[in-house]
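Presented as structure tokens, the chain that follows is alone, the form predicted alone.
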Amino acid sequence: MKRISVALTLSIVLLLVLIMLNLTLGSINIPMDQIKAIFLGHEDANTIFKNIILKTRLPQTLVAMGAGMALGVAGLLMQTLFRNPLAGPSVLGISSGSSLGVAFVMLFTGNLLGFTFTSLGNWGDFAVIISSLAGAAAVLMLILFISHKIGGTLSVLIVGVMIGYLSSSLVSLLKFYSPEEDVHNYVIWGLGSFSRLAPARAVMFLIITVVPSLLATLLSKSLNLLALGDRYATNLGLRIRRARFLIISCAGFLTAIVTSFCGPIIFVGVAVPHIAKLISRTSNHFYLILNAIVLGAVTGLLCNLLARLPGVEQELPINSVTAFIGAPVVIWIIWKRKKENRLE
């Protein structure tokens, strides 16, 4: 329990250190003084430093937290339900959804009204996060009723996998048909970044990944009997369909939400749930999705300023960040797994 404290208070110092650093590096260094005098509302606050803070890094900040903190608490759920280190939250097949429903409005649209959404400002916007929601939404509900009438969580696992790679297919054969402004736009879209939202829609987006990512420690009891496997957790009373149904839901809306509004964000959940394991060292989940929480903020924040490279004007793509620091945890898994096989 100590260790686990320890773990989670070093965390959030952490967490506390990123945030400051992703406010005042960048492009153009902000000094602390400054950063103080803007939050404080001081009248001698620089009018350029207020601008660059309020409307630029504050959003980033704010939504580089909410996603990393949401991949990393449905990586944990998926991963924990599924039994697979190596399950992240688009196994379901929810973040090709999503992508799908934005290819329909970017290219298939496109070719059909004769203009392209990017070039209508915030009503563009808006269309691509509603598409995204809606094809996010249709897998969801789909793989929730097959794990409601099916059962089964391999069955489950394989219908995800399938229904991913039936939406990359159409999404590849719309590519095909749609001119290449609007393949490269659908592109741009698909290496995520968390820099599209303005202040305000920041702020929603926090809140509405930090609600769920809380309450799903109400399903770590569920949790710890699942890890027991489903044979254990029916004989300790656990009603398996319902469990899946609640955690599924879960997994499902967090990865939705971050999709739609920051494109499919690779690795994070993936590495997170590894991370929060080896710091804390239990296996209560309740303490898990906590530190999944903190640790998933704080690896959005690394990934954040990672991306803006701080002296550098352009900014990066946000998964080719994400690839660096989450493909060499995924060898680790495949390394440490076979070390342990090999021991056996």
Second form
Amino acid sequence: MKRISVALTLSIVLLLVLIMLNLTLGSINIPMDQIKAIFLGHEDANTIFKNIILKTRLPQTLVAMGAGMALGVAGLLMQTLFRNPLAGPSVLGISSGSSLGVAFVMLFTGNLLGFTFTSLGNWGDFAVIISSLAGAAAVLMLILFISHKIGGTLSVLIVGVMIGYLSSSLVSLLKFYSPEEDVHNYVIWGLGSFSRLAPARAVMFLIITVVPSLLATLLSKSLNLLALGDRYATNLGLRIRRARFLIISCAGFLTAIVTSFCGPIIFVGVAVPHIAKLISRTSNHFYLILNAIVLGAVTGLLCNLLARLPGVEQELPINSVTAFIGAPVVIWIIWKRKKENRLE
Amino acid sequence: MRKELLRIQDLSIGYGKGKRQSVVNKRLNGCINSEELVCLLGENGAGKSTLIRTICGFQPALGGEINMQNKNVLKLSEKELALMASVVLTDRIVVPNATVEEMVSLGRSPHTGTMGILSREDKKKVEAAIVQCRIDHKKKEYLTNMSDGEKQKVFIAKALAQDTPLIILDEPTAFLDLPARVETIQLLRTIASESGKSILMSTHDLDLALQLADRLWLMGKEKPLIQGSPEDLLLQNEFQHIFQRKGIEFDNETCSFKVDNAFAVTLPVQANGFEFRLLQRAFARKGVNVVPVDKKHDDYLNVVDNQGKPFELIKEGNIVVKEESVEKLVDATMAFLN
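The structure above corresponds to the form predicted alone; please give the structure of the form predicted in complex with its partner chain next.
Every component of the complex follows; first up is the chain already shown.
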């Protein structure tokens, strides 16, 4: 119990430090007293700094936190449901559904109606979010239907992976027939970004990721039992189908939201649950979910910071950074598992 | 007279529905009384695991009834069933970072609320279960660091913490070494005798079951379930019927299986009880039937009270072989016999 509290406290301290760093560091470094002045609403705050902070860095920070925690929680839920340490939010095929939805709007519609998508401007952004949500929702419905009708965890996993293949094949077909400019835009979308949202939308995004992430703690008893396998869980009074339905809905919703607003962010959802398990060393999902929330936010902020390292003129695509942090974690998991097997 | 806890009536077990149904065993009848340790024995394929899974509610019955405390188990919800019977399965589960205490606490799940928070009474029951299974010194240990025998005790403690009138175990001794087997079954024996719970376990450990079970359920392929105390079943010679195979014989006297060797040669032996039995076993493997010396033989084996080389082979009145170990004696004798 002690270790859990220490782990949680340390993560929260780390989170606060990273929030500060995300606000101060960048192509222009903004001193702390200026940030204080801006947030306290002092008259003497530098207007340029104020604009940078409130219009760019603060929304980015909020989005990075929200996306990180949502993916961390969704990944944890999937790893426990599928009892597979390499599962992540993407195994349900929801991000593939999003990608397909976006590809359809970006590549197909423009093509059909005879204009490039980029010329749409602000309306284009909105169309991307809506199409992405529609694609994700369609896949989520399909997965929930399958889990309800067929049952069994493996069938859900297989269908999720197959949807991924199907959508990438459709996307490549769409790409083949689309003008270069649209394809380029689609590729950029696929690399992910935390800086697509205006301040008001960023706050809204944070709220709709934080609330379901916190609500996921209500599933902690079901998750603790599911970790024992379906039979033990049934014997301990769990209604497996209902629990599975709720877990998939929660993880699916979180993944769908993040993918729609930030693009398909890779690796965060696989890596964060493992970091949470490593530092809190418990099997109780109540603490694991809380830890995944904080550490997810930490990871999101860290990736965001690295993406605009001081000295680099242009912002790096977020997925190149997440892979850089996530891939070593995944390799380390396999390494550790192999060592554990040898001990047995 | 003990109270009846569970009764199965005309139970048919198996898989599938309608025309695709495959029946594993049918028309099974049996009962478990309160505070009884019941062992389920039978050859592979007789449906031991299927019966256990059916009683636990993991798979539907194809027909018949299971009654427990005046309720039909087959119609109960997961929640109600969770308060009637707890299980220990053969599933090898790995929960990362789970400690003994956390695992045993999960046994209280049917009694806790939505968030699974333990009340003071829940904590007491968890502690008591851990103490009863003698793993209190490992309470904070991670499950992944424990041996198979200790892990089995953790799962038994989890079932105890669930606090149900019946505990069902599917081959709890299957992966364990001999001392851990004996310890596990002894623990179950104590639980049945002292905590007022009934236990149903399937096992292949015939000798341990015969010594410690109050009642046995014997299952054979396409045969009715036979139940009774071990001694009554021995008297009725039921083991012979259930485990009947060519070349294997159940010896009611020693309560164990004997390989029915085909003997080509007979060899008289002059020896005391213990040495005689040892030689009998050693020669049986070579197809030689060892019999006691009853009349005057010319060729026989003799065991003398000699510290150095007690084993002698006598041929036509002369000692032809004198050996210190049974192994050497058997080799030398076989050379003579061939």
